[in-house]
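Let's start with one chain on its own, the form predicted alone, as structure tokens.
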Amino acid sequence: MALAAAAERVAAEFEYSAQDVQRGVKEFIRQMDEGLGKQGATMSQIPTYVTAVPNGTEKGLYMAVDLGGTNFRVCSIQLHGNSTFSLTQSKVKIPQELMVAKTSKELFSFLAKQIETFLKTHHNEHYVNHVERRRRGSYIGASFHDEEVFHLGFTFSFPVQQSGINKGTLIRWTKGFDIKDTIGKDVCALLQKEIDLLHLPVKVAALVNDTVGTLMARSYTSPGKTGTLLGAIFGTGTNGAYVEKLDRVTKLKKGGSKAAGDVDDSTGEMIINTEWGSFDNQLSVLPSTSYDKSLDAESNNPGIQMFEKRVSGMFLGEILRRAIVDLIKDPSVPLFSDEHSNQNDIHSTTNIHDQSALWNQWGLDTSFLSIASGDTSAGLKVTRQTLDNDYGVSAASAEDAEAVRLIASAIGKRAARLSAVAIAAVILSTGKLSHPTDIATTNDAKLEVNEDEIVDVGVDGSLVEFYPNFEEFIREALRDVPEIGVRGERRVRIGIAKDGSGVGAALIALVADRAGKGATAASSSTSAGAANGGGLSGFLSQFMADLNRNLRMRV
């Protein structure tokens, strides 16, 4: 009884009430608005210069490359136009010496050569035809018809200052890379230069954040023709990207032409990378237990990413480990401490190995939360076996396992309800529930939701995929928000979006390609109108060019 009571007491510390959710949503919206209005806000709200999302009807062959760490991935994606695609890919490890090279050229020439190898292997006919045509040109960068060139999305998972859809300067390296020569340089231009030196028919069309890619991938593959509002990652880390009205991104105007960069305003929208892991670093509304506080104090970045430290898979296992260790060290709580074998249902004395990972920071993997929370085996046998095999806890009793399961479930549920705060805030901030046909009726319980009323959300990550009932816990919290409620929650469609750094990057390259074609067409039409002397014919030419451009941009 003492153990059960102690576990319930700890689990109660992770309760996140309906009132907490509502306070969190209100503050999240405030910090979103702050980030749209100024640089240096707690929530960065980074403009991505991506101004449209796909709807599944797009066709074409596009490329994507992904430099996210020690591996480099090259992909080609054939979009079939029916929300499906075919993907071909290769992956290569980055040599250690190139991660700390003296010059940018050493790394980026290696990347370009991997693209060349990929093209030779998987698109040899296209490669041979157009490389030979380019080599016949008298200089590098000879002009070609646009359809002859692969448009490529470059997922570059390092901090950059982006100033256009395919322009971004490196702020700093992370993940073991340290090439000082690259700092402050445009990484897209560096890659394009090496691609051109190899005479490859490839244009770096877009610089991609993987969360933005998640949004794009979901919007292409989601059922129906409703564009996806939000792409969110709930995995090792957490982040979200969503579609915002361009006129609300006021910091672009305040910062002048340099801050605005190359903004295409034809759609009136822009995808924003929230970087919401840093939400409420000041802890004005976020819950904070003793376990959260000690984890943060002993982390590599104390005081920042406070939302992420309560939501993402990187940290949930450590929160549980700290709670377990606190109970083990409490002499009044008999966790993993049977005095006699006859006190244990398997008649063996529980023992924790001296080298158990439970004693080490980050020693408990977050996957254990999913195992414990979803364990329906008799006597929680699966949890007890995992404690024995992976964590050196032999002969754990059913009561021990139940105590651990209770706390693990509470930590996971809190993470899901906090995730709902972010989703709800984006939905309410963008006004996507304010549909004129959304009228409450007395027959509300049987009222079906029309496709036009759907708010589509794409999600990715191990938590949302594998943690038991994670989505249902999110939905419970959405219903706790009065402005959403039961009716609004039904209109939120949550679906898995895979491979934002591959498929999503290719789709952003598609958007960039179409934006470029639209700008060219508009420019040509403007020139033609001027040549015709203006008047009614010039006005009509310009009007039709602008109309066609906008239609093209609504991909």
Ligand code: BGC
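Switch from the form predicted alone, shown above, to the form predicted in complex with the named molecule and output its structure.
FYI, this one's just the chain on its own, none of its partners or other molecules.
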């Protein structure tokens, strides 16, 4: 079979039609409802617990750490009390062996060690003073004076059954992590234990999923008065957290992880961490090619996170790798077979190195999809060079590169359209488009959208950031849903909340800290530079207002 025809055949397997999108949205809404009603549903729909009481002049240093995929990030946020904040951060790759360690201790002691290094590097004076005070014995019993201790927001981006602002047990690992010993344990306690063993002046004050942090950060930074509905991650993994009506979270009334009486219902709303990566594990509507199936079968969690395995960065490269390897092995398809080498500008023989990462599971990085799909260079030179430099395929022809590009684009587009299914389902199930003013105030002719009609969505992650046209593909699919259509899609504002999870976690740590102290005062604020305009007091008071409006919870 000619190469182009073979590539088109494979690409067609990843088509995800308008009907597929519509069917997907219906089922997504059904599974969201199911998750709100009972524990143990496919989509976990986890209630989050956040206290929203900061009302003082915020000054001081807060910390956040972020464990969510490939890297561990440690950062500190200095609130200056004068309308600015500064953010210092460091990042380290998680060693592969720790992701599948035998004991939780191996991983969590590594994390604590990074916090220690960060403190010594960036806050050495504070650290040394603390050690000195300890030496002099100026601490109360086992606990230190509160003002000496950093309050830390722990962004832990895995499914956790949260039972308090800094308490939650791991339900399951995702994204290649697999440490059996951690399942069912309180991850804050595990981290605190290792921090204490190193005698660090750090208290794990808040446990936050990255989507919740993203929602927080976006809700605070998004322009205009519209509160953010959804924070979503399309990165190594995928997930979303959204603002839900409290009375729809019926499992709380049934005495789930927390009794209904423990929940402050003054706003009538609560942020729900959907854990949509596990949408449709039963594959009732999700598309399934042979590549999806073999990827899942050979993963460390078969049958789990089936939506994530079709959408997120951890998996898209592997889907493409499997498709490419199948074509290479098919004797009737001349991929990388030198058939076109007379047209190569390198004039040498096409060759795949024995040690090529293409032969290894997870060997193809998802960033390659972005490179190939977005390649506009003559003869797809950039793709060919990347194949050569990073994947040991020397002298690939333009036709080879075009075949690879076609398949990569199809996989990326399917991922974006599936992402739209999740976004559409949240928008429709929360009724955000059916506000009575929607129709009255929308200008049909120009399709202009008033500020108060906007449905704000904060996103973060490598795919939305780097995959070419990811948002446009999402929008196309949103328009394919009749209940949203062209008009509804125009009302959806999608904005990047870059590194929102870290900032969000620090903010929630601050909230938890202040709530713990029961302080009263005016407001101060932080800003990501001057991005928030109104300055620090604007920042925190706005943040508090958003918190109070969106999700005031008591633990």
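So that the term is clear: the rigid core is the largest set of C-alpha atoms that superpose within 1.5 Å between two forms. Positions refer to the first chain, counted from 1. This structure is a prediction, so every number in the text was calculated from the model and none was measured.
**OP:** Align on the rigid core first; then say whether the Cα of Ala206 has moved by at least 2 Å between these two forms.
**Re:** Shift of 2 Å or more: yes.
**OP:** Could you tell me whether the Cα atom of Lys102 shifts by at least 2 Å between these two forms after core superposition?
**Re:** Indeed, Lys102 is displaced by 2 Å or more.
**OP:** Using a superposition on the rigid core, decide whether the Cα position of Gly392 changes by 2 angstroms or more between these two forms.
**Re:** The answer is no; the displacement is under 2 Å.
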